[in-house]
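Shown here is one chain on its own, the form predicted on its own, set out as structure tokens.
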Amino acid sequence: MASRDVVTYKTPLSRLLNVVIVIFLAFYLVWTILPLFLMFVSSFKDLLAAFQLPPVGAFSQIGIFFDFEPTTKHYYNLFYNLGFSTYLMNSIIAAGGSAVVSVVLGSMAAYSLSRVDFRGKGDLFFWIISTRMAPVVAVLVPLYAIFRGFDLIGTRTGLILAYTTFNLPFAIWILKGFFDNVPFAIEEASMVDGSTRFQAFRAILPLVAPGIGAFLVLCVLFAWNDFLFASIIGSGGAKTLPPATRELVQPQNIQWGSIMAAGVVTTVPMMFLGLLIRRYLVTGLTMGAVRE
């Protein structure tokens, strides 16, 4: 009996393309991971060891990067001398608070836009997302004037409201697509059984939980990495990690060891958060992409 195995033949062009793709991916991997690796290792090095480099072309001496005595004095300096524990708490509260407020209010607004038909619905939806299109710099001065009038400058509450200003329109736009993907028959069955509209809304929340979780992470990332709002609105009592790290660069002294340690403290929590929920993040971001 003749074999039915399918044999695929690769042309020289396809083989060359595969080699180019592998080389590109390897280069991209090194390009993205190497800075993080150097930052992590340098945060445990003494200043003299951190700037010690092998001679040009001496690849056999590459082990000099790993030949050092680990020290935690840079982290000690961050949290005990520079007050980074307060800045870390400010980042957690501002990022988490704005994400929760944006998701709670955005999910209810997105549900209303998804389920209720009214005159001017399309115009309202476009106006909501158009507010997110405005550059941050364009609205920073008006927001600063408003927040100063309410004595919110330098407070965590003001920083949460500032992040919510930009996160909420994005939340409504994204979450509406998730609710559009949920059949209305589920809510109808719930309301036939005597549920109110709000109870029906709560009943379908588990169906869009991956999407809500994915956007929650995006809100946290936006607030956690923000520098402009944290520098202007949060200046003073609500300073977060990015502007606090920037202050380590001074004209007369650049604290390289502390900067590397601050980079690790800022980066590692978000990396672990992404790894913990990566499965739900991919699921959530693909919800609503295809309608049945």
Second form
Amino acid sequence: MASRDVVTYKTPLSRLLNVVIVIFLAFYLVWTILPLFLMFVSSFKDLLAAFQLPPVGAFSQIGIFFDFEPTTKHYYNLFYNLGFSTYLMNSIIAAGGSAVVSVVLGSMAAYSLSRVDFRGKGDLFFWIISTRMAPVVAVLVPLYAIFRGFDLIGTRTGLILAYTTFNLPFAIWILKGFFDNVPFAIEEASMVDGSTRFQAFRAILPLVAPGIGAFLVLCVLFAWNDFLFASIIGSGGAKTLPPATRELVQPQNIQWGSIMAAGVVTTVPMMFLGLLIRRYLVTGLTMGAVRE
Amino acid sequence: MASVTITNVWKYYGKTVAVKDLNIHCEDGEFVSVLGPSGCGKSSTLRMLAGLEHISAGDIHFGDMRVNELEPKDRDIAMVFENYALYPHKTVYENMANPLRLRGSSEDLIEKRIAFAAEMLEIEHLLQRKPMELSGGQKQRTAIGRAIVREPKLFLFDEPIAHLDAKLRARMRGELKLMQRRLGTTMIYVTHDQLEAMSMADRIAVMHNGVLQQLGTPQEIYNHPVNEWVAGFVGEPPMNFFDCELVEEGGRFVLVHPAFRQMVSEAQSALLRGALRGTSVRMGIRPDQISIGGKSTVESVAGTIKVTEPLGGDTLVNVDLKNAQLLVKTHPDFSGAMGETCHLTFDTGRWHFFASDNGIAYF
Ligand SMILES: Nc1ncnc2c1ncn2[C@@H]1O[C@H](COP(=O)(O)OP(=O)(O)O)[C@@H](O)[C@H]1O
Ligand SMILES: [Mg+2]
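One more: the block was the form predicted on its own; return the form predicted together with its partner chain.
Full complex below, order starting with the chain above.
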């Protein structure tokens, strides 16, 4: 890599700009972190402590937020009384399963769309993407009818299928871009070396790993955060975290503590996933270019 | 090892014709270079040989076996690509091991073959590096290494050294030729660089616009080009051409150009007599077949020196004739200043005449 150092000169204006940027970032940080922070702290508070608020504008009494006895009873309640371990498992299986199925099918479809010329290829590709253009609610009713016919309502398989329906076109679209950037010559070399088409496809998979990584995350996020499919297709046997959390809001009793704890349980795994795969996400989504 | 026979092969990309009715036969163990300018269909030809491109029409045989429908992996060939096409995530060792692995060779054999190839190519110290950490020349050696570990029936090289710097290219020419002679494997080598083709190949197939122009040894191509295009493409600096008229005087032809009159020899006149159509011809003569001096003689042609380009070993002189220009290659201590008059003598035994309509050579 050639050096890309840029020489900058400090002028009063640029200094002022720096200050403005720092102030903006500080506000932005508070704006982003504060709700998460409140959720996290409140999940360890007893209901009474959670509603102890300083009077409006009394910043000196802000310590009242932190003046509480930490308790894990909400988490205990979630996992031992409300069956959240099952819901967590359902979420993991539905999100992970659909991500894996979408990546496996999507990478093969994307590869052939990228490499093979056939009649009507452009139309086929557009049709695949166009299935993503309709809003989810538009297909929910027909999908429900079809799934009921196959006895898939309330099953994890049903959820995986539903998410795959929506993730697969997306997978094909993203991964085709990555495959397009891999020079043909590499797999041609592989075929001349003695591999079959399928082996050649596998030989270039490592080169699209950033794309696959990026896509896995997007796919998991979509399924993990989904409420609509989960509450309709998954209702009954395959409840996931979002609808389960929603059920904690009951007409006569809103269980704030448990809701906060459920929020933490839902958010934390995705944060870790984000951290884990951050490098892939950045390179994956921005470059996509694989040079030999 | 195998001979290669290309019979009436055509290649279409949609409506574009890349290769037209190609016929080449290449003996077992022979080094054949396919030479032509960029876009003339060289790579298409090679890719059809490799099985990477569908053959639109015609047949390709390796030995007696027709290979048209054979998958690349079943053709027992090794190819070196113009852009090396190494596996970026694998080490040099693994890149070279790949063809053997795919054919289920034992680790012992793989190690032995790679050691042999690496020594030959002088890349032993690079085996654990990734392609990203290699220079262009080293990448190219790795790509060649990957091709030779397997001892295939046929080598297909597509401009393998086109992207190297001039010095390395000169060295690789010699090394590749030596390598092919040592292994004795049939080689089809595509290049746009006539120097590579001339210096390495047993025979050269010159292509232009998808059509094979001439197939012959480097000497045949250089000394007896079949048409004006081949004559102009092969040879550096390029041949000089003149539009001339032929008149018959006393049983021999005389070549007439506004700037000069030259006698055509008895033998050449005899060659022309049967074949000549019309009276106009294109005369071609190479820059080193013209001598330049200060004194005029009976046959010499007077011109004005336009510019001289000393190249160290030779000097190129651009000369203005009455209404033409030509290039002369002469010895390095030639002294002639710009604007001076000089006298040129053509080596008329070695010039070439081409039909002015279709460019086909009379001799
Ligand atoms: N995949 C392709 N699709 C369409 N046209 C092609 C393709 N490959 C090559 N061509 C065309 O065929 C002709 C010959 O190309 P090629 O065999 O690559 O030439 P060379 O290797 O001699 O430079 C060129 O005009 C090129 O534009
Ligand atoms: Mg080419």
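Throughout, rigid core stands for the largest set of C-alpha atoms superposing within 1.5 Å between the two forms. Keep in mind that this is a model prediction, so the values were computed, not measured. Positions refer to the first chain, counted from 1.
Relative to the superposed rigid core, F24 undergoes a CA displacement of at least 2 Å between these two forms.
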